[in-house]
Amino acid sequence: MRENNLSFSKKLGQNFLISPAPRKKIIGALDLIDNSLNVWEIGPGIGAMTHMLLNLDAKLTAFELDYGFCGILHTLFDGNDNFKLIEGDFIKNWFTYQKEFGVPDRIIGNLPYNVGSVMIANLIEKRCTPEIMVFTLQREVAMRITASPGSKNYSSFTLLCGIDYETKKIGELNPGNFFPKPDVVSSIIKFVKRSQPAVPEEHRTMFLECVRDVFRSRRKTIKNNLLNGSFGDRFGKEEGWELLKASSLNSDDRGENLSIDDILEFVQFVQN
């Protein structure tokens, strides 16, 4: 970094993942079984991950928004066959890049704490949901991922992740791993593809629209929050409060007691 006169901007959360021993552990997570795997690393930095990656002989597309780190990026592994660099804001490109390359086998991340939701949420909603996904988050992030209805992490981020993806927690990272230290602790989650969707193709969209409905208010009930939300807007509040009450959903429940199977339930009750 000093070499290339270059700072770590706090802004765009960069936290270089120093400790050996955890990029191990994370690389090791992505099961590359073998090398014609297309592999994606969002937010390289200056390439720790991505020499281990490059070294197992992985098909490696690396996406950077800093130019500073492009440029030792570049300088490190343009002469490798199998690394591509794109530059810029991995939300702004990736789209794009998969619809010319298709979607990876693989993603990895060392995230951004600011975005790191934002870009696993945008993947997921435009289906690009590789076979394995591997990323450190800031540990209430990965704890929201992991929650079970009931508890207060409980989200619709919760759900989002789970129509597609079983997920794990399978390391703790203090902030001593990193440089410079953050002011939290980080966890490594585990995304393994399901072999079918937790929701069928023909229902994802209603129970997308149910999820965001029924968590618009922590507070309030989930009659409250459906028929003032997108399913009142879809059916009327008359009609919408007569299929809330012929339902098996207890309207005066809350949504963070609602497991993916219950919203499901409802999503083809009102569909079918």
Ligand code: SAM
Second form
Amino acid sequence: MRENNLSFSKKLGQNFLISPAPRKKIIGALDLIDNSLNVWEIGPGIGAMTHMLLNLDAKLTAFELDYGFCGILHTLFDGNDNFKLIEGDFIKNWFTYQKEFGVPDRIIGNLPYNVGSVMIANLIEKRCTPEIMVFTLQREVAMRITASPGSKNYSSFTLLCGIDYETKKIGELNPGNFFPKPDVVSSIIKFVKRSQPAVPEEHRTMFLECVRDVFRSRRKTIKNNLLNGSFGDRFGKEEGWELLKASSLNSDDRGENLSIDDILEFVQFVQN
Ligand code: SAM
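Next, report the structure of the form predicted together with S-adenosylmethionine; the form predicted on its own has already been given.
Let's see the whole complex now, leading with the same chain.
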């Protein structure tokens, strides 16, 4: 960094993972079973993990927003045919790239703290769902991904991730593992794609609408949230209320208590 006159940007969540053991653990969790796999790395920084992935012969596409870092990455890896660098914002670039080159087999990233959840939600909503993804995230965000119904971290994001993936925390990293040291603890989360999505395709759109509705306001009942949300817009308040009463949901319940299956049962009842 010094050689290239670069400094760390807090705004871009630039905390480098400097401990070798967690790097190995994260890469190991990717299950790179053979060297034909296409891997995306989000936010490679100056390439500590990139270098390890290329040593495993992964076909790697890295997405980096910091143009100073991009210069270093070009110098280090351009000689490797398995390396491709997409410069700029991952959120703006991945979709076009995927249209041309397809969904990767794996995604890895020590994600920038401020936009980690946005990146994951963006991928899943737009159906870029590789078999395995492994991310390092701020612990609070990780807890929202792996939360169970009824807990305070359970949210619409938990449900979104749960449609296509089983998610598991596989490690926790104290600030001392990073440079510069962040203010927060991080968790490593592994996403493994379900053999079948938990929500059938024909119900997915309405399922996601209902998820957004029931979490519109955590303090309000699902009756209030659904009838004043897109469910109410779709069916009208009167018919919506009749449907809700006839369904298996308790209209006085709160979104945070509903599992994927509870919401799916409701959506299937309404759509069938
Ligand atoms: N991979 C390195 C490591 O593990 O040490 C760096 C991780 S650092 C937490 C996050 C990286 O994401 C930084 O290199 C930062 O410049 C990059 N970044 C931040 N926002 C980004 C975005 N929207 N698109 C692509 N990269 C981004």
